[in-house]
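A single chain comes next, written as structure tokens; it is the form predicted on its own.
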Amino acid sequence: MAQHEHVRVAVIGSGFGGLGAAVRLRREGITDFLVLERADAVGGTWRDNSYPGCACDVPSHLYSFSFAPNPDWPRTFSGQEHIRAYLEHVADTFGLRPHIRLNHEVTVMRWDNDELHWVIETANGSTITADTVVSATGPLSDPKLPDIPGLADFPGKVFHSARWDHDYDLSGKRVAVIGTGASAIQIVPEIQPKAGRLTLFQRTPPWVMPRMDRAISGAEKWLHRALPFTATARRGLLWGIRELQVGAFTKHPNQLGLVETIAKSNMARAIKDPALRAKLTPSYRIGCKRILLSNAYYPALAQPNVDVITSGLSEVRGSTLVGSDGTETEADVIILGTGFHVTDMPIATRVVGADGITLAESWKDEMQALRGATAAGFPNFMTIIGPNTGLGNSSMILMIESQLNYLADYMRQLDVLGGRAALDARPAAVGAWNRRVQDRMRRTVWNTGGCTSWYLDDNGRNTTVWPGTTAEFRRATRSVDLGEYDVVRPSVTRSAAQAVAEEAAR
């Protein structure tokens, strides 16, 4: 039977931001929530992304919770296995199953303007309402498939990075891999020397730093179980080392060429072909794209049965792939490699706002939202890992963590507003906030590099990234200014007596 129920907040969503605002919202005394997941199990994009080789490159101890610190990561940087696990136990510890609901895809919200809360209709039949909603889908969640003529008729396997097909077996396979990201440089080195040809199709070759990973001694882990203070200062100087760096991606981007000459090394001690190395150098300044790192990815790419065609997938005749050059390469199977949808978050089309319009529509032109968290005519809406907070070369754990405070203090404000409220940024506030974020970005790498990347939307504008520290960004989210909001109560037209009902029900 459909399920209908009342929830003081909803969170969709139980990756990290999800999770972290579940675990937010219980140390603030609030434990009439739940957090919806349209899977069968917690993770986002650590459940998801399953592909051979797939770890992060951000250290272990920076990315996870400052107040789920664990002292046992078995690598510098961890695998998705190990980060799978560690959001599994934060779900354990901190008492959430209870609250999530698992296999509850949201189809839509809508926002109702007399009740003064959001409708929630789910894909196995649930209606929830709740007062306030957190979105904490995430930009990674949905895999952005390429519209390539011919594709839909190849005879082979085909799939995405983040809907790896386990049970199909590479072996002696011609395999293409589509794309050169963060995903394809790590399964790229897994699956070459099963493949019986791999080829890879590079638009834009990408600039690839050494990787610094190794084994967390047993005496590390430790010392960091017996002396918890030392996890914290090993967290805090990973952080301030990235903290350092902020400013020749965001003010000074001619300071990168040192580690250009740093990537470039790395390139040529595994790729001693010239006309090979001329394919993998890239053209633009180190940092435009997010700068990957791996230790194999080149030593795969100098391999005999390794191709590297550098353009695009432009069209697919039954199994041949033609690149944009006009390059023809046989295939068995296809992987995608091609990003989410970043600057068009799908679940913004399920957002029916006050207006009636979604929140798509409301972010037709661009997507922006004040302090990366509320848009305007959404109230009570808020977003974990809103427009412009992504981070080009630190932890985004420091930002969703940012992001709880200021859901702690929306909370606290509507508390202390008493009755039945709703805060709706207003529009000036959201456009003062944002034309800030865009005046900065001019000068930042991602906007001067000279590249195209997934940063930018449609339009080239930069709404993904926070041209700033994680500092800097704490500050402006330590707190919610309600100069910055409207204050909505229930309609007058509402009767006397329908309140009075409404109010003895709650």
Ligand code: NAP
The other form holds:
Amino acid sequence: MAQHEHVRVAVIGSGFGGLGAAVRLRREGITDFLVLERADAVGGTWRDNSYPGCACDVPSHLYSFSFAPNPDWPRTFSGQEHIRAYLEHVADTFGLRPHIRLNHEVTVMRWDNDELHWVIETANGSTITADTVVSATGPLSDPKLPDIPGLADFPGKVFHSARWDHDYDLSGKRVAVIGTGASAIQIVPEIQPKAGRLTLFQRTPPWVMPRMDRAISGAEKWLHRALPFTATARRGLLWGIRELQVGAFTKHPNQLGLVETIAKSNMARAIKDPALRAKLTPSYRIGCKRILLSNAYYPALAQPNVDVITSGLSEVRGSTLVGSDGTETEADVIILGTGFHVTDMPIATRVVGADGITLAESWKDEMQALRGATAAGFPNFMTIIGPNTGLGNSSMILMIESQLNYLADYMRQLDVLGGRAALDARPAAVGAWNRRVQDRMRRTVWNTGGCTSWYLDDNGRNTTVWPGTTAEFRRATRSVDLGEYDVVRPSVTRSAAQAVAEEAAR
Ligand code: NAP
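Show the form predicted together with this ligand, please, the one above being the form predicted on its own.
Zooming out: every chain and molecule, the one shown earlier first.
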């Protein structure tokens, strides 16, 4: 028989979600786990996105684990290299290295109904079995390359923002940037001074607010080190301000009109040409797409070596880029700031559940998971940053930590059940959760704001964002409600509540 390794838990991915899960498992006393990472280093999206200017739009004291505060954040909004270093530090500090298997890309995971475990195969030929899988591959991990006729035959250089080619020198080149999302607007100001000519293909103008970034002073760092409660208080303040904003996004989008005024004056300060201002002014409610922060984007667009084409890229003919409005632009290099596969989570095609269908097939109409974590027919399988756990205005680390609470209780419940057992989300519970989420979604700015965005799937449903406060999600994920699960034992399935009652009666 082929030899393989068995662990209690396999965590897939080593970004914030995967490393956070690993720390939480250790804190729960579980050491029999592995973290499988496809790349050769930890860090997830903060490892992959190394484009010039890459930084986080959420203040660092909030965009970090509550259990691993960092008094030394250099800036209020720290850059990619500092966030990546922080994640390396977390892996070291919490003793995670022995658990991490780098260069282990999961190619398929199948649930074995007889053995009640997952059989995980990796690209390097190893097979690992695990009682429970925590999928922490993240929504921003697989670049979305646009399907543009002729792009494959472009004679120059093409790369995606998340796969930056640091060896390619942009000096004096005719550079085309496709997209105006959070990545592109950070890239443009960094490369504009170098480029001979920069052409920005803007399909939809973003709303851009001023960025209140500054260096964190030595005195502040000293204070946070000497009196850690001051860092906690700072985090609490950053969190509280964002919680107060949630209602405007979820219930009263009209209140966001005031914010549009600030964004418009941010543009007017840098863009004096009324024709360019008109091109850059969005026609949808602010917040419908992610609100972007930059003090450098508009000044860069006002420079004489920059053109803004107000249409998408629709075709490439040799070195000529054709916009959907028919404009033609010559380019030496194309930078694709075209985002990620979010609503069609690629890992889902590699997960085969109890009925032999993939998670992607089970989600073909709509991606949905109980409390953002578990899907019916996929026992002992949990997604970190699963469906409807994204945020429009606050730190995803808060949502991840809520999901880690849920994971910890899930593991405790399995312990309580004892023996060989698995928990499978009941279809009715998943459906009821999803209906509640979608009901609340109806009034939100993401659904009513008059834009299309990566928050919406091909059917126009918002399967990515959480329509509430982070505190509400924290409450919803505090513990596992066994009434929402079936217990699977070898050859029998019954409701979890019934199984626990039977266990107690013994
Ligand atoms: P994105 O927000 O999905 O933006 C993709 C852009 O590509 C959009 O502007 C889209 O236009 C455009 N696009 C796609 N196909 C096109 C075509 N054929 N022609 C022209 N434009 C085209 O991707 P992203 O900028 O990488 O950001 C993704 C997410 O990552 C962000 O929303 C954020 O959550 C995170 N992120 C955060 C930061 C930060 O904290 N500062 C930085 C980077 C990324 P449409 O708008 O018309 O669809």
